[in-house]
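There is one chain below, alone, in structure tokens, taken in the form predicted on its own.
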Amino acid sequence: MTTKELIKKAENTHLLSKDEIVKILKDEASSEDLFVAADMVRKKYVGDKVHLRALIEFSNICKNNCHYCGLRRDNKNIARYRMNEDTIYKLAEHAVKNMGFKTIVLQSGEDLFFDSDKLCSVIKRIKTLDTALTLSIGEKTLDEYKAYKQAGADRFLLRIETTDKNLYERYDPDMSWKTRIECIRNIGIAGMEIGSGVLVGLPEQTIESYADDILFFKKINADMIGIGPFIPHPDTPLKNAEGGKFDLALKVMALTRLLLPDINIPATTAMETLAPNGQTIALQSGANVIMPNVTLAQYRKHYELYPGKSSTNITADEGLKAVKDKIASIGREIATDYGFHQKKSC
């Protein structure tokens, strides 16, 4: 089959082999066909509404030492912070009551201070606001995931970053690829929606590994997948790496839409950081979610996963207005529901 025929096959059947995915990713001449197909599948399965999730980065303290992340334990050039429960709640309250968000996303480094009891207290309090709640706080035990679900958490985001076991364990020292996979599966066992995702552009990642990533998303029956280009941070071991390419990250995202047609896919902040109007382009290439940052500026500037992170110098309200303008500029609307994964027969 030609690349165009493979894209049409994916559009109609949502099935491709690894070799077929690799062929599409390698063919730069057919990129636009891929983006158009992904946008059509997005429209068919999840519609024209864009779901907004309010992101609260409540702690930048992390026990891990990942080579690509600015929050890594050994980075001594970062001002560490940890919000208390009242601050977290007040930010969530403002996001829901004053800004109109239907989902709160609580994100942090793997901060051991927030044990299950503390987190469940935060979760229960936020759920009184009549909002969906996503957690993005790292590897936990099955019992902890079950406790979060019992307290009211609806979704959990745990990125795999790369399904290449050797690369994962090289860039995530003292961490286990097998444990990561088990944690992702345990999220589903606990009853929460499964969110994951990958970086595109880590040193020695290959087109073949991106194909494995996409097939992995399908294998775990993901509900949400976030894909973004790797952007080197100056205070990490990978500071001199080349970094990821916007177009390749966009292609991986578009193929993910074709193979998992009804899931939620965010237009990531890294896309916007790397390319002008990157989030708008992503929304036109298969994405249907944006996560505006509502963290106070005094904290947000210190949650630097990568340098140049967009929207760090504007208020949450200014950021929301900018996002709304982007969505309106391409004729899309903001969703008014909670944005759960609506599984449809493909």
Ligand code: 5AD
Contents of the next structure:
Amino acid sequence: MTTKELIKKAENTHLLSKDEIVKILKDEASSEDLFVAADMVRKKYVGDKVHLRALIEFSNICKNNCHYCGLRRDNKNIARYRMNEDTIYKLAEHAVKNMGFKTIVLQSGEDLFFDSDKLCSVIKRIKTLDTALTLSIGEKTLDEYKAYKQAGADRFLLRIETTDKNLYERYDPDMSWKTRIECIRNIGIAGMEIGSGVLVGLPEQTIESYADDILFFKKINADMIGIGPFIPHPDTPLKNAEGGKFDLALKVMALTRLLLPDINIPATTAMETLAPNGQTIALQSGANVIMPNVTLAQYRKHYELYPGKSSTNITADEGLKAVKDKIASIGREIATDYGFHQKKSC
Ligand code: 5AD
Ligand code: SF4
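Now show me the form predicted in complex with the named molecule; what you just gave was the form predicted on its own.
After this comes the whole thing, all chains and molecules, with the earlier chain placed first.
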């Protein structure tokens, strides 16, 4: 089959083999066809509504040392912070009551200060508001995931980062790829929606490995997949790496939409950082979610996973307005529901 025919096949059946995915990813001439197909599938399965999730980065303290990440524990060039429960709750309350968000995302490094009791307390408080709640706080035990669910958490994001075991363990020292997979499985067992995803453009990541990534998303029955280009951070061991390419990350995202047609896919901040209008282009190539940052600027500037991420020059309200304008400019609407994964039979 030609690449064009393979894209059509994916658009209609949502099935491709690894070799077929590789062929599409390698064929630069048919990128545009791929983006158009992903946009059609997005429209057919999840519609024109864009779900907004308010991101609160409540602690930048992390026990891990991922080679690509600015929050890694060996980076001594950032000021570490940890919000208290009242601050977290007040940010969430403002986002829900005054800004109209229907999902709060609590994100942090792997900060051991926030044990189950502390997390469950803040989860319960936020769930008194009219909102869905997503956690993005790293690897935990099954019992902890169950406790979060019990307290009211609806979803949990844990990217696999790369399905290439050797690369994963090279760039995430002290971390085990098998444990990561186990954690992702446990999120589902605990009853939360499963969010995962990968980086695109780590040194030595291959096209074949992106194909494995996409098939992995299908295998774990992901509810949400975030894909972001890797952007080198100057205070990390990968500071001299070349970094990810916007178009390749977009292609991995578009193929994810073709193979998992009804899931939620964010237009990631890393896409916007790498290309002007990156998020708008992503919204037109398969994405249906944006996660505006509502963290106060005084904290946000210290949550630098990669350079250029934090847009500290604008307030949360200005950021939200910019996102709303983007959505309106491409004829899309903002969703007013909680934005759970609506499973459709393909
Ligand atoms: N570039 C892009 N994304 C990054 N992340 C961490 N470091 C970087 C970087 N340098 C992503 C990881 C993590 C998420 C919270 O941020 O994929 O899961
Ligand atoms: Fe910590 Fe996550 Fe950064 Fe790794 S990617 S160092 S776990 S914050």
